[in-house]
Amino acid sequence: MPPYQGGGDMISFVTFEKTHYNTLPYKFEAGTPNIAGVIGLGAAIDYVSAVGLERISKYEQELLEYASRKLSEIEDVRFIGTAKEKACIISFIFGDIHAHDVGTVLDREGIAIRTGHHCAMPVMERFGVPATARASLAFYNTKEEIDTLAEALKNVKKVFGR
């Protein structure tokens, strides 16, 4: 099979009648490698390590159980995987308000978090809900920001007339 892109390694020698392609995988790794992205990752993983997996891991955890306790006393808040094990991510689904719309309402706010099915259609079935709304928390996070979503969901039920 022939190549789609042109240059780079993904080429072993060329003359004015033939291009010789490389041997996989190289054939089809056109164009310069991703050296800035080596770097960057590079960067990431000396970050990472100088703060300490133990630390983050630590951290993250309470994290999830602060935003747990504290969205959970927002009424019409229904967590989507309650694993008793889980990553710093908390799904959720908040009364009849659609969760673009949750997330509409909390980027006009400052508040990023991402909504929809997120690859996950069978779960979606499975809990019987269209889409979760859903914030993702790691070491970076702070609680105050946590209180601030919990602030600003309270003003999602605001715009929406609850």
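Numbering follows the first chain given and starts at 1. Given the structure is predicted, the values throughout are model-derived calculations rather than measurements. First, how it differs from the form predicted together with its partner chain.
- Rigid-part membership, decided by the better superposition fit of each C-alpha, differs between T23 and E54 in the motion between the two forms.
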The other form holds:
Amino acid sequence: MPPYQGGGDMISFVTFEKTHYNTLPYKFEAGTPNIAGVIGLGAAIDYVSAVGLERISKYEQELLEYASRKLSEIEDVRFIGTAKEKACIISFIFGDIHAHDVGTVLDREGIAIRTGHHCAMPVMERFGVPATARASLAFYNTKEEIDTLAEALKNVKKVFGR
Amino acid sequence: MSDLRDLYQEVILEHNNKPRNFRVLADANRKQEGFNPLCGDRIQLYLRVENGQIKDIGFQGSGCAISKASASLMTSTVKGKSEAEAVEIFEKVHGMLAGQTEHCGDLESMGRLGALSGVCEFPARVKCASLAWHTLKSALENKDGVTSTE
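What does the same protein look like in the form predicted together with its partner chain, given that the last one was the form predicted on its own?
Every chain and every other molecule in the complex is listed next, the one we just looked at coming first.
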């Protein structure tokens, strides 16, 4: 298969007559490799391994259970996606308050969530919602932060007089 | 940092709760759809334009409070105006949303549209507010198809 890009280590040697490509995978990896990215990935793997994947998973499940319980206590919060063994994220809609408005108010309280159709328009159609708000939790989040989120959601209601 | 109340002013909240002209015009002679693909806000705009005057206007759609209130304010402002006047108002609002100071500093002449002035401090929300206005402009220019804010 001929390479679609040239340059860097994808060359073995070049003469006037012929270009000899390097062996695989170098032949298809033209140009300067993503050196910073590789080093960063290595550091991330070291970090996650040091903490321990099982510990992370266990803690995230605890966070998810806690957040699900906390947020379900707030009137008008409806979860989208409640699979038994889902990742540590919570997608929800909040009464008739649009996700973007939820996001802006939370942002002002220092809470970053994602809002919108999450590049998954057909799923929005399936659930009959224009957009969802989504809190993505990870092992560096705490239960206190979930409490802050729950309080901030109550403030969202106040802003919109609900 | 701007206060939330600069964005969600009373006028905005009120128009979000009770949008004006939120209806389909059965006798519309111009229709235009506006869509913001990034956030999913949608608007269908209906106009009845006779002899260069916007006799009636209505909209439908789904979106956030800002986009809905902006559409409501837009329709109630341009109803009864000439097409040329509507384009003039569009230019003013467009400047205000873009945070151009000559417009931001001229709020008094904007009347209740001044309620949209806080949006320019929230860059992520400018497109929510401008969608209805861009859709109006396309409708006045009689452009076919979907107007996008992208």
